[in-house]
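Heads up, the chain below is alone and in the form predicted on its own; it's given as structure tokens.
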Amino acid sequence: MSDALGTYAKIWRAHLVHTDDAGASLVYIDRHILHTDTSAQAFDGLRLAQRDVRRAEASFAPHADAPTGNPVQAKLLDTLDANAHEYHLARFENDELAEGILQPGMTVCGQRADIGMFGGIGAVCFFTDAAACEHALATQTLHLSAPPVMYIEMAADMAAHSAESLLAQLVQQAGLPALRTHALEIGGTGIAAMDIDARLRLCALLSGISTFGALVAPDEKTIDWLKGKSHAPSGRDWAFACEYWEDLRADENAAYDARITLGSTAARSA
């Protein structure tokens, strides 16, 4: 792997744990949020297996109250909540991600529309069905195989567009099949001149389309959005995660598998 790294590349070695010789990882898993619709088969498969929760406190279940007339998504809320205070996990409230449980650099495991827009602050994401989901429990890992990264080149002029648009932009330019294989890390003036809630938008709606998630640096936009959030590094700690997160910044001539510029001097080349 080159000296010069973008920041997909930095977080996977960072998270690396073993590559065996076909070439399949397994990476370590900071954070696994946990889904109503996943976690039961993975709870019972646990059980199944007599295997315990490898980091309780590093596996999120969300708390929140069942839609109104709704008995089938009541069942699997009380299911999980179930599982979760048996298991002892960590619990949370569904804004609570964005108070600082998530955070740049880190892994991220669980559902697509849970997890898919906190690339938005740098985060990098990992989609889980039940399967998945029982092995992140058991060993707060996944078996997977790095993805080729794309790096999107944003312009300054592509800044003032909705997420909406730049998505329709990009479909046009680099085509589904390209966004769909790719791990997406943007960079560029456009993106650095974009406020966070637009990064996540941006990330989210990437996530529905991308296998493998889409990804911002963390800037220090970044670090202003979570400074004194209620999970957020604080005190000594807070001074050493921003030095870490300002490490994540991609190295100078960083190697992509492919690169895009969106904006007024738009070409592609793979």
Second form
Amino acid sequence: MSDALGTYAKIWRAHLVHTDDAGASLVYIDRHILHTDTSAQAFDGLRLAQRDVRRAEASFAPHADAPTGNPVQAKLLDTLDANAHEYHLARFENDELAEGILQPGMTVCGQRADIGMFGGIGAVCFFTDAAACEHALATQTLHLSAPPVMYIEMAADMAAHSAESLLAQLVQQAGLPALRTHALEIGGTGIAAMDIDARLRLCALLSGISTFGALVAPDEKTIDWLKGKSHAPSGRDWAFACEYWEDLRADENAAYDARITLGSTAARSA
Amino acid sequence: MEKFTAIKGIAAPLPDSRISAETLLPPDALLTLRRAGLGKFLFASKRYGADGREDAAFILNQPAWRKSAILVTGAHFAHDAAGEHLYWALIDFGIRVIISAAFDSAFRAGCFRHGILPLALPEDTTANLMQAAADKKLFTIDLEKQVLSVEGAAPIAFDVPAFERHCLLSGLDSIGLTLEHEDAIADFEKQQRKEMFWLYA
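In place of the form predicted on its own, output the structure of the form predicted together with the partner chain.
Up next: the whole complex, starting with the chain shown before.
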């Protein structure tokens, strides 16, 4: 039995805090991106149970945007703003998530639409409801069972396809149920040829389908994309972070629970 | 989460089967930001008339049952429950035990998660308990001994899985359970801070 691991499995393993007899695990969360819709109830739950936020500096609340004109939305924003002050949370402007707040190899939890795309730079994303949000705030972990992982090998001729076209082909080949129930790890020369924006778009789209999101291992393009961003590791930290990111590449012969190939094998060998 | 000790009181009979989540909690309640206070929405469509006044005929508005912590219900109570609001409302209202002949697994799991004991008992037993509840008999539920006693009847033994029982008796919700591993979390952070220091910069 080899110990060759895929990227998803490497990140999962690097964040395991505890696994119980039934196989359920506590997975450490590096960054928690709070959302107005789910966090109000979560903070209320903390207050009722007299619990504190475990790592306020790793729990990010968006700055309230300009008034929306929608009174419910405005109240939710105000509530999150007040909670962020009370619990001394980290804050961010919406475009800052792509400025290095989220990095390869991180475990991130939050709302699907906010974070799902960051699978494209190699972050493992978990999607949380109010109860999971409260759990992450209080413990900096989520209680999860390791999902089965599907490896999607993307041949070179796929690189030019749009995210929508790739999704359509995936649905046709793998079927929605399989896409929904697996964490999706995308590799191969096709994805390697895609730029980061295209990877982010693809992962955003796939995370709308898969319960566990989609992931692309970081490579030189990812590192180039992150370099110099305002929240990326800097100075001495940068080299160490790069070394960790490079280690996240899937091992040769890594075992996966399912595997499919997108695109022609002829194009791949060409 | 409040520890589950012996629960004693008059039980409220709700004989309808398949009472839906929407009957239990109006959609408006899902928009509230606070979970304390959700109890006032519980059974809103039955408890209040169109004018917002209480309907005196509804069982939970009658003096004997206003403070019932125990419900005896028809099968598949809240079979379509989704999300957490319903449990928060039940707890806020003061419900701690729900007795029925059949529960749907998601609702049953949700009850345990929020400190409510879902007690599945055989159909004929449930029918007797429904009558006893209507007759305002005193119910006592001892989770430690796993016995339900009803005034004037033989005690009824029940069986709750060991893990769920432990959580209820210790008042552990899912966060409380995780915090039993707080040392492991702290050790993880110490190690990660050493190896991936840039995450803590």
